[in-house]
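As a starting point, one isolated chain is supplied in C-alpha cells, in the form predicted alone.
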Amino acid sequence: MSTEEKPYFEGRDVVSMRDFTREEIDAILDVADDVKRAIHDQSAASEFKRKYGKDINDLFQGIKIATLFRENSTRTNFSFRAAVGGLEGFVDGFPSDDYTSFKKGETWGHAVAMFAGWGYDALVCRTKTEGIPRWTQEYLERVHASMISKHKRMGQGYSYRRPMILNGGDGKNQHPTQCFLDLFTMREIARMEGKELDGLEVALLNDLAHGRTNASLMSVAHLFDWKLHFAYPDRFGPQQHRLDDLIRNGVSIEDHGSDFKSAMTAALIAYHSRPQKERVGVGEDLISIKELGRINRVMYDALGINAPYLMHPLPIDAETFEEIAFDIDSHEMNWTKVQSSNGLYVRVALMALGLGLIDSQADLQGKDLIEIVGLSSKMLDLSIGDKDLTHARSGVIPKDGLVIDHIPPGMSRRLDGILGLEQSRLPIISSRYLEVDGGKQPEKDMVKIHCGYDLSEPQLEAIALLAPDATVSVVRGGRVVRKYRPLIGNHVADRVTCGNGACVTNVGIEHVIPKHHLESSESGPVLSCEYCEHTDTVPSVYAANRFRYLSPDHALIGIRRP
C-alpha cells in the first residue's frame, strides 16, 4: 500500500448489512479470527502483530469511543466497551435515556452532534426510532462541515474526524455487528463440519416479526446460498416486505408453520429467537407462545442425530418465555454462549478497520456505487392520438395548456390533489372516458388544465410514479407542440410517506424527508426506503394514500404567464 493510500475499510460505516459485499464480509470475519486468536495466544499475538503493524493489547490507544443506547443493553454495549476499555481505548456514552437531556426535550441529533464536537472517533447507537443511524451520517456529515467552516472562518484548525457510525440495533430494522458476529459464529460451526457459510440450511424460529436480529440474517441469506427454514408461533411470522426481499433475491425458503421440530431437524444451524414483548403489544397469548416456542433437553435428545447447532442473540427471557430451557445451558449443541462472546473479537475488528487502524490483508474490490439517475423524459411523435386532445367530454383547449393523458382510470383526481392541482382553483377538468382502440374500448383518465402551465420537476416524477403510461401534451393556440411521457429515476425524495411508522421520516421530531430507491422488478417498481429500508410498491402506496401531495401554492408555480 503507497503512502497515499487509505486503508480499504477506513471511513466506513456500520449501519446495514446491505452496505456489504460477500467479499468484504469474508474479509472482515478473517480479521475477526485474527482478534480473536491474537486474544487468547501470544504467539498469535506475535503474529497479528506482523501481519497489522500494531499490537493487539493496545490496539485503541489514543482512540475514543461512545456507546449512546437509548435501548437497555448487556451484551451489545457491554462487548463494544469491553472491545475498547481491554484494549487501551476511551470508552463512555450513555445506557439508557435516564443518563440524558432526552426527557427535557433533546433530540438525537443534537445529542450525538455533541459527542462529535467532544472528538469521539466512535459513536455506537442503539435506538428504537429505526433509520436512525442512515440519518445519522448524513447529519454528521452536515454538522462536520459546518464545523469546519466555522473554525476556518475564525482562522483555526479543526481537526477531528466526522465520527464512524455503528449500528447496535434500530427498533425492527437491522442489528448489523450482531450479524457479523452471528455469520462468525456459524462459520465456526460450519468448520468444524468440514463446511463454509456456502450452502448451509438455516432455521430461523420464534419471534420473525419483530426481531431485527433475523432480519439481518434475511438480508444476507442470498450471499451465501442458504436455505431458511421458518418456524413461528402464529402471527409472529417474517414480514411481507422481508418475505418479498428474499424471493426477489431468489433465496429458497421452506415456511414449517408452528412446526419448530420440523424446521431444526432440517437445518444445521437453528437460530432461535425471543418474542419481543416490548414490540408485541398487548393481546397475545403469551402462555401457547412460550409452550410452542420453548426449547428445552427432552425435545433435544428426542432430535437425536438431527438436532442442530443451537444459536441465539440473547437474552433469553427466561421470565417470560424461557425459550432456551435452563437444562440445555450446557448441552453439546448449544453454542449460545461461544456466539455471545464471539461479539467483543468481531467488533473489535469492524473499529479496527472502519477507523483505519489496521488494513484488510484480502484483495479486495468497493462495492459498486449505484449511480443516481434523475428524472427524464421521453418525447412522442405528436402524430400519436393528437385527436383525443379536444374529445369532446373532456373539453376542448381553445389557447394555451396542458393534457395529461393516458392515467389509469379512476385516478385523475388522487392525481388533482397530489400535484397540488385541485384546490389551487386552475381552471382544470378532470375526466373519464372509453377510448377504442381495434374494437376494444378501455378506460382512461385525463387531466386538462386551461391555461398555460409548466409542471415542475416534484410534480412529473409523482406522475412517472402514480402513472408511468401517462403522456403530457404542451398546447400553444390550441395546438399540440410538444408530447412526452416523464420517466422516473432511480431515487426520489419527498414524494412517498415511508410505509413503517417506525422510522424515523414518520416520527417528526428530527424533520428527516423521506427518500427512496427504486428498483425494478416483474410487478413494477420497488420503493426500498433509504433509512429503515423498508419496501414497497407503487400499488399498495396507493391503495394506503401515502403519495405527499403538493401544497396548492406549489401547484401555482407552473402557470405560464402570457
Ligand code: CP
Given for the second form:
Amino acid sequence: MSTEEKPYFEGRDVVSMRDFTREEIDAILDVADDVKRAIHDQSAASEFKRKYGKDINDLFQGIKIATLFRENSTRTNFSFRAAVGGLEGFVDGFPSDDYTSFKKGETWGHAVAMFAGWGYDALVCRTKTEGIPRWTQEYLERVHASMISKHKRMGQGYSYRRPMILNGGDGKNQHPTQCFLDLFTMREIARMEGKELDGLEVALLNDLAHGRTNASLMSVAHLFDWKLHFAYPDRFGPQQHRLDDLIRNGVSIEDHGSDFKSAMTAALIAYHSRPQKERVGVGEDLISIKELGRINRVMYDALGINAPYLMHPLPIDAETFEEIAFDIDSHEMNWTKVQSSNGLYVRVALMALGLGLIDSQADLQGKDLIEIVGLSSKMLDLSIGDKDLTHARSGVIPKDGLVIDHIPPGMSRRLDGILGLEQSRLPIISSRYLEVDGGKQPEKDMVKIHCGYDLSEPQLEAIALLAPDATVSVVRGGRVVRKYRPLIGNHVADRVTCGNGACVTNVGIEHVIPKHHLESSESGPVLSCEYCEHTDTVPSVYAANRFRYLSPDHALIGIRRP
Ligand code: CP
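Could I see the form predicted together with the ligand next, after the form predicted alone?
Now the full complex is given, and it begins with the chain already shown.
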C-alpha cells in the first residue's frame, strides 16, 4: 500500500451482509483469524504487529465507540464493549430506552446525531425498526454536512467525522456482525473436517419466520453455494420474500417441513434458533414450536454418526422453550460457546478494518458500484399514433391533449387516481367509459386527456412501473407530434410504500421517505426496499394498494395550459 492509499475497508459500515462480496467476506474472516490468534498467542501477536503494523493489545487506543441498544442484548452489546475496552479504547452508550430521552419521545435520528457530534468513531445500533441502520447512514451524512457548514459560517473549520455504523440487529431484517461470526465458526468447523465454506450443507431450524440471524445467513447462502435444509414448525417457515430471493439467487433448498431429524441428518452444521417471542404476533402457535423445536440428548444420540455440529446464535430461551436442552450443553457436537466467543474476534476485525486502523492483506477487487439509472423515455414511431384519437366513444382530441395507451386492461381507473388525474378535474376519458366490444373485455385500457398537459416525472415513473408497455402520445392541434414509452430506471423514491410494517419508512416518527431499488428477474421487476431489504413484485404492490397516490396539487405541476 502506498502512503496515500487508504486502507481497503476504511469508511465501510456494517449494515447488511448484502453489502459484502464473497472476496470481502473471506478477507474479513482472515483478519478475524489473525485477531483470534494474536489475542491468545504471544508469537501470533508479534506476527500481527509485523503484518498490520499495529500492536493488538492497544489496537483501539484513542478510539471511542458507543453501543446504542433499544433491544436487550448480552452477546452483541457486551462483546463489542469487551472488544474495544479490552484493547484500550473507550466505550459508552445505553443498553435500553430506559436510560435515554426516547422515554420523552425523542427520535432515533436525533439521538444518534448527538453521539456523532460528540466525536464517537463508531456507533453500534440495535433497534426493532427495520432499515434504521441504513437510514442512519444517510441521516448522519446530512447532519455531518450541516455541522460543517454551520461551523464554517462561524469561521470555525473544525472537522466532524461521520461515525462508522455497525448494525447490531434491526428487527427481523439483518444481524450482520452475528453473520460474520457464524461464518467464521462455520469455516473453523469446515476446516477441521478438511473442507471450506463452499458447498456446505447447512440446516436452518426452528423460527425461520422472525429470526434475523437466519435471514442474514440466507442472504449470503448463494455466495458459498450452500445447500440449505429447512425445518420449522407450521407457520414458522421463511417469509415468502426471502424464499423468492433464495430462488432468484439459485440457492438449492430442501424443505423438510417439521421433520427436524431429517434436516439435521442431511447437514454438516445445524443452525438452531430461538423462537422470537418478542416478534411473534398474538395468536401464533408457541406450543407447537416448543414441542417440535426442542433438541435434547436422546434426539442427538439417535442421529448417531450423522449428528451435525450444533450452532445457535444464543440466547437459548430456557425459561419458555429450552430449544437446546441443558443435557447437551456440553455435548461434543455443541459448538455454541465457541461460536459466541468468536464474536469478539470478528467484531475487533470489523471495527479495526472499517475505522482504517489496519488494512486487509488480501488482494481485493473494488466492489462494483451499482450505477443509479433514472427515468428515461423511448421515442416511438408516430405512424401508428393517430388511430386511437378518433375513437367514437372516447372522443377525438381536436386541439391539444395526451393519450396514455396500452395500459393493462382494468387498470386505467386506479391509474387515474394514482397519477392524481381523477382528483384534478381535468377533462379525462378513460377506457372504463369505452364500449365493451361484443361483450368482451377490452384487451387494453386507455386514458385520454382533452387539454394541454405534460406528465411530471413522478407520474411517468408510476406509469413505467405499473404499465411498462404503456405509450404516451402528445397531441398538438389535433395531431400526434410525439409518442414515447416511459422507462423506469433502477431506483424509485416515494412511488410505493414498503410492505413491511416494521420498516423505518412505515414508522412515522422518523419521517423517512420510502425508496426502492429495482432489480430485473424472469417474472418482472423486483422492488427491494433500500432500508429494510423487503422485496416485492409490482403486481403484489398493486394488489395491496401500496402505490402512493399523487395529490391533485402535485398533478397540477404537470398541467401545460395553452
Ligand atoms: N446472538 C445475539 O444477538 O445475542 P444477544 O441478543 O444477546 O446480543
